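Only one chain comes next, encoded as structure tokens, the form predicted alone.
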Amino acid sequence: MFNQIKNQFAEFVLSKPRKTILDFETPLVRLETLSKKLNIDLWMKRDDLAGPSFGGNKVRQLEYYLGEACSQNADTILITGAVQSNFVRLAAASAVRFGMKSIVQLEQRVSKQDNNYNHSGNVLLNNLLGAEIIHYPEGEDEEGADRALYVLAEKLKKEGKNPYVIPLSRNKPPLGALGYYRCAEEIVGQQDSTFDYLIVASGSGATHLGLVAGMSLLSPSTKVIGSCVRRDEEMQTERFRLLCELINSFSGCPNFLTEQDIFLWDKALEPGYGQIGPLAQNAMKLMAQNEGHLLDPVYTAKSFAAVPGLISDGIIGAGSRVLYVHTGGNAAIFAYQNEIQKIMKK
């Protein structure tokens, strides 16, 4: 049964149209100083280097969304996300590569009247990339945000355009997750021995889902743990359970992923999405001042915080071989300039 699912899922991934945006394998590097400091064998997958415009993990997902868009001869990409969304910015950059216009819808998920947050970082890059920026007033209404894009898409069709919507809500097939099944293949091909744990951010869930699918088939002894960056463990478990059901149905492998594949950690989420709590602050400083790599406040600071956090919780033991997936997002650092300056004074 295992080999049957493995082969069937691999064939399913190959059957989906894909446009290459990431032209190289991202490096797998050992974090020497932190390995000694944390008493583990710590590695990092440099997906912060993936793709154009400061890069980031979403480029692997966009290869499948734009593959489908190009197969439909789309001329316009529509996408929704938070004001400082890396996904939105990478979609705008990738659309340029394929000669498409991008319309990006920014949602008010974080209550900030900060000029840096609303105009710098990813917002500045969206403008530079030539994206048309529109706004959606709700921050926790994914289905409503998607619906607004589909309404706009219908209007564009009447004007003779051929739009393609990249959906956000959890009730759509997780097409982007296939990019991280392929990333799991890449990781397994790069490693010289098996990782005990793989740590990654868990927000919309597609990156996390793809890695769970890939590692469960290609490196079953590796435990994939998602660090919650938007919802608490209970809410994210519910979301991830539905995503597992969707990818099982989508791929035609009904007995593939189950609740037993869900591992989440949410202690760095506080005080909420897009806000920097104590554990995230410590993680930013720990990485920057020991390895020279930068983490952003929204995703990677909270996901990397899981590494020392899970060691403290007794889940990751001394000597464990751990892979941290750096999903990028460094453009957002500049949008949080005021908060980061306060952190550095502590």
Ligand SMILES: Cc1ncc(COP(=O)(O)O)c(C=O)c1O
Contents of the next structure:
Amino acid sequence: MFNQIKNQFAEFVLSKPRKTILDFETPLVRLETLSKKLNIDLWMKRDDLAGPSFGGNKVRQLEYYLGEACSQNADTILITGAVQSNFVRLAAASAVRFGMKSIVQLEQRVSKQDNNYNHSGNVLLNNLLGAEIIHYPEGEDEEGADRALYVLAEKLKKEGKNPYVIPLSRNKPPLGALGYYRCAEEIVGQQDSTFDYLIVASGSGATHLGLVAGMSLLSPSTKVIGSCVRRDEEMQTERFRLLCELINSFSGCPNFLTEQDIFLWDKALEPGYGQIGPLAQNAMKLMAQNEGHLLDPVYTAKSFAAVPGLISDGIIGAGSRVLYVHTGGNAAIFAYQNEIQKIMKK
Ligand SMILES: Cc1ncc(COP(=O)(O)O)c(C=O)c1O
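Can you swap the form predicted alone for the form predicted together with the ligand?
Complete assembly follows, chain above in first position.
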């Protein structure tokens, strides 16, 4: 049964159109100082280096969306996300590569009015990349935000354009997750021995889902833990359960992922999406001041906080071999400069 699912899932991934945007393997590096400090064997997958325009995890997901868009001869990419969305910025950069226009819809997910948040970081880069920026007033209405894009797509079709919508809502097939199944293959090819734990951000859940799918087939003794960056553990568990069902039916492997594959940790999420609580602040400092690597306040500070957090919770034991997947997001640091300056003064 296991080998049948393994082969069937690998064939399913190969059957989907993909456009190469990331043309190298991202490095797997050992974090020497933090390994000593935390008393574990800590490694980091540098997916912050993946792809153009400061890179990030969404590039591997976009390889599949752009693959589908190109197979439909699309000329315009439509995407929605938070004002400081890295996904939107990377979609704009990737669209350029394939000669497409991009229209990016920015949602008010965070009640912040400052100039840096609204104009610097990823917003500045969207402009530089030539994206057309439109706005959506809600931040917690995924279906509504998608609907607005589909309405716009219909209008563009009437004008003779061929638009492609990258959907956000959780009931669409999780195509982007396939990029992280491929990342799991890459990790397994790079590792010299098996990791006990893999820690990654869980937002839309696509990165986490792809890694769970990949590691459960290719390195089954590695426990993949998603650190919640968008919703609390209860809500993210519900979302992830649905994503598991979707990928099972999408791939034609109905008995593949189950409840047993879901591990989430949400203690660094507070006080909420896009806001930096104490555990995330400590994580940013811990990484910057011991390893010289940067974490962003929205995603990676929260996901990395799970490493010391799970050690204090007694889940990750001394000497464990741990892989942290750095998913990028550094462009947003400049949008949060006021908050970061305050943290540094503490
Ligand atoms: C830098 C960064 N890390 C992690 C995530 C979460 O990834 P996912 O939405 O696939 O769960 C995002 C999502 O936008 C992101 O931009």
